[in-house]
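To begin, one chain is listed below as structure tokens, in the form predicted alone.
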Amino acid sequence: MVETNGVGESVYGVDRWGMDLVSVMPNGDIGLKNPLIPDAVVTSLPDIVRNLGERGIQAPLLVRVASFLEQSIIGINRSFAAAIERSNYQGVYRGVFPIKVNQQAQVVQRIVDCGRQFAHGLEAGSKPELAIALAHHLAKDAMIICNGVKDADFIRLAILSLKLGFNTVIVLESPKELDTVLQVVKETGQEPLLGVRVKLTNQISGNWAKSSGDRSTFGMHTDQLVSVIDRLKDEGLLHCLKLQHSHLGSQIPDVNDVRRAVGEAARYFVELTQEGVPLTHLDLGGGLGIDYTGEKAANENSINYSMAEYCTNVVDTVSFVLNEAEITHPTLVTESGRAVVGSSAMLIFNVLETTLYDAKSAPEPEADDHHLVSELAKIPDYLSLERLQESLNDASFYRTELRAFFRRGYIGLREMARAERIYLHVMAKIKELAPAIGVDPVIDEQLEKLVDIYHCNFSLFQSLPDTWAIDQLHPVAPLQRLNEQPDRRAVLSDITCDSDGKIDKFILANGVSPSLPIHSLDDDTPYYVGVFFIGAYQETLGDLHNLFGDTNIATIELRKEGGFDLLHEQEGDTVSEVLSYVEYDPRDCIDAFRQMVDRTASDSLTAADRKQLISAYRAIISGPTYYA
């Protein structure tokens, strides 16, 4: 085995996408760094997985790293503070976390705890999310921003929560929503704290382009905005309108889009202020992205700016526009969710088995085999760099013809099996020789069709839904043996019975690839793969395809001296739990199965058989949904 200490960087590009949180250790393990303690010892992720396994927390599992999340909260608040100081900006920054990005209780609570020193608040886009926000002890100056479509019950609770000291802002999405607000105000006698969402005309690029621009779903055009202002004046409630909300976009790839959108939002702020609206807060929504690929490029899975640059551009742009108009600087608000929580979680799963598309050895053709079987077996005799393409062409032709003969009944099962094995052996020889020819797009494309399938213990649809739905890329790498040159290439298939359940796009050091360099398996040693930076959206967007439920979850804190503390664990869904999600009562299922067993003739089943059957059924019902 060739050992290469730089495989983690030269093959997988860990140093590019690792965000200084994930690195490769000298022993070839993926290591996790504690960003809050610069001199902390790097902790082996395989060691973490083994330790958790010994505690009964088995893969597949989601690992959340508390310090990663805390670092993101600290980073965005300090970056805005530094930008405000450099620009001599006269307002302050107040961040809010959009609960929809990750509604899990452990995540939201940690954001509240870590963000309290910065008065970091929460954004609620539904009644359940408002209930979550109001169940947390927020800092005195923290805000709750209420976005989305809101009915009277939503608005009533938001308004009444002001009596408890919450800074709950109802962002008006339409003139009609104002009607409901006015109705609740009359009913409760309580004045609201209001915002208004203004649609910007600037449209960003990337996967979420449609979340921006004047065709975006939420917010008001200028004529609607004017009508709301006039209505509030007529009702004597214009003084309640304190916040302008203008969503820049989501996962904005290009920093120049940030500048343009912020400039347009600031212009609206000036105009509204000059209309007599007593605005004190400018909410610029989401947009701050994550560089998933490490390319630092303006594309769908990367960004061409840093967090500090984003904050500087926001502050400088608002400052310039408002200074020109001699308008008092407002409190700046952003609703960064992906950038806050995205890097904090990773999915870990084990490889169960492989389907290999080559073979180390091959049988000799038998005397009565079709002559094309012999022709296929002769290819290694003339295989060379100069005849590599010819050899590929020949192998493809012979196998295609033999398969056609099999379908028509001219050759039998065992002869076809020999032909297939010989073909896989020929491909192994070609794969060994191909790297010496360098980059050849035609040959590389042909060989990509013959990469292995590594069957892994996870559900793409449950744990990585954006990978399936919108081709979102997340870094993927083996957790171990990164000091060894990988000797195979594969796609990763999950355990759902769906052909879409696979990962076939990978971030590598030299770009995005349709296959992952990976190692041959040692049958005696578990082989783990990690998918990194999945903390945003993936947990709550996942579905129950094939009724695979949530994985085990572990929240950890990295120690300064290496190792970790387990802060929280959550067992994955059992079969019983997922059955209840789809309207089955597990007890009814057990009773129905028992009755079937009891109705079976006694001469077909012994008492021991009956006990064994019912016991096996109960074991499934109470056990995990994943491979155990």
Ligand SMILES: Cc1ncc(COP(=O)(O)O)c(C=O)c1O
The other form holds:
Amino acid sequence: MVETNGVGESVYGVDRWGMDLVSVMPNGDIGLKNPLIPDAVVTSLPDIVRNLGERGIQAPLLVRVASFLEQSIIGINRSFAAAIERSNYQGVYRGVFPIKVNQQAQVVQRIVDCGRQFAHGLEAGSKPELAIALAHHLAKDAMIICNGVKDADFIRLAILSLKLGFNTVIVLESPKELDTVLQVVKETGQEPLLGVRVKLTNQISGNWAKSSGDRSTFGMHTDQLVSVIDRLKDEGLLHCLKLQHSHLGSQIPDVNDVRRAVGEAARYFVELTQEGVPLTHLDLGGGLGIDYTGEKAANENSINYSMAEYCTNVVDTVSFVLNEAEITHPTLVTESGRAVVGSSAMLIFNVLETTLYDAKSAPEPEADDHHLVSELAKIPDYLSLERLQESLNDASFYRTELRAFFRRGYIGLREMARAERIYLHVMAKIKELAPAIGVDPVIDEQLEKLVDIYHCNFSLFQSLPDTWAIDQLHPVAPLQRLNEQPDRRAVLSDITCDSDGKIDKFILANGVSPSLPIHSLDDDTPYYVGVFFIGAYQETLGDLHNLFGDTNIATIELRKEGGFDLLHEQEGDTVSEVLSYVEYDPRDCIDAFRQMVDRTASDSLTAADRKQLISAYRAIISGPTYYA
Ligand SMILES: Cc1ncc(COP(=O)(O)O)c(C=O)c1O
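Moving from the form predicted alone to the form predicted together with the named molecule:
The next block holds the full complex; its first chain is the one shown before.
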């Protein structure tokens, strides 16, 4: 085994994507560092996982780091404050966290607590999210922005909450929504705080391009805006319209798209103000992205700007457009979700077993084996770099032919097994000789079909739904042995019975690859893999495919001197819980099983069998859904 320092960086590119939160320690462990304490000691993530395991919090496991979340909240508020000061902007910044991006109570509470000093508020896109927002003690100046489709109940609670001192803004998504607002205003006798959602025509690039531009679902066109303004004027309520909302998009890869969209939003602000709308707030929605790949490039999983640059561009653009029109600078609102919570959570799972597509040794062909078996076994005799492609072609041809003979009954099971094993051995020889990935794309493509499958203890659909649905990339790396050259390449398959349940795109130091360099397993030591920066959207978008439920969750804080404190623990779903989600009463299931056992003739089941059967069933019901 070759000792190689720096594999974490040279192979996995941890330094590129780690955001200074995740790094590789000299002993080859992935380490985490508290970003709020400049000289904090790095803590080994495998040690954290082992320690949590000893406390009964086993993998698969979602680890949330409190200071990673706090750093983002502090970061965005300070970056806007700095940009505002630099460009002599006259308004202030008020961030709101969109609850939909992570509704977990632990997360929202921490954002509210840490955000209080900045009057960071919340965005609600539904009645349940409004209920969450109003259950928090927000700072006096913090805002609650209500987006999305709203019925009278939603609007009534939003309006009435003003009486409690909340700054709850109802953002009108359509002229029709105004009818409901007017009806509730009449009924309650309370004036609302209103916003209006303006549909920008600028189309951004990236994965969420469809959430911007003419065909985006939400927001009003110019003629609808005019009709809303006129209606509010007629009703004597135009003075309630204080906020213009223009959602820029999500994970915007290119900062110039941000500039263009902000410029358009600011132009609307000017026009609406000149129409006599007394706007005081400009809300630019989401869009600030995360550099998942660390490439600093304008592509779907990366961004070509920093948080500071985003803030500067927003402030400068609004300032420029409004100065030209001599309009007072509004309070700037953004609804950054991904950039606030994305980096704060990681999924950790153990490898359960491997399917290898090569073999270190192989049997000799037997005397009466088909001659193609011997031809297959002779490939290593002429294998060389020059004849690599020819060797691959031959191996593929002989195996395909032999499989066809097997299907037709010309060769038997043991001969076929010998042939398969010889083929895998030839592949091992080819892989040893082949140039590093990236040198010859044709060879790479063929060898990628021969990478191992590492079977891992997680559900892609539950824990990483965006990886499945929209090809979202998250950094993935082994948590240990990063001072050892990985000797295998693999895709990571989950434990659902679904062939889609696998990760087969990985961010590596030299680009995105269809396989992950990984180590041969040592049977006695657990091998953990981490998927990083999954704090945004994944937890609630995840589903119960195969009834794999939520994993265990641990919220930790990293100590200055190394080590960690466990702030909160949330046990993963038990089988009993997931059964009840699909309307099975676990007690009824136990009863039904017990009756089946009782009905089975007593001469075929002893009392001990009966006890064993029922306790086996009960153990499943009360246990975790994942591999224990
Ligand atoms: C209205 C609105 N605000 C905020 C966001 C959050 O965006 P992001 O997570 O990119 O910050 C979204 C997401 O699409 C949104 O639709």
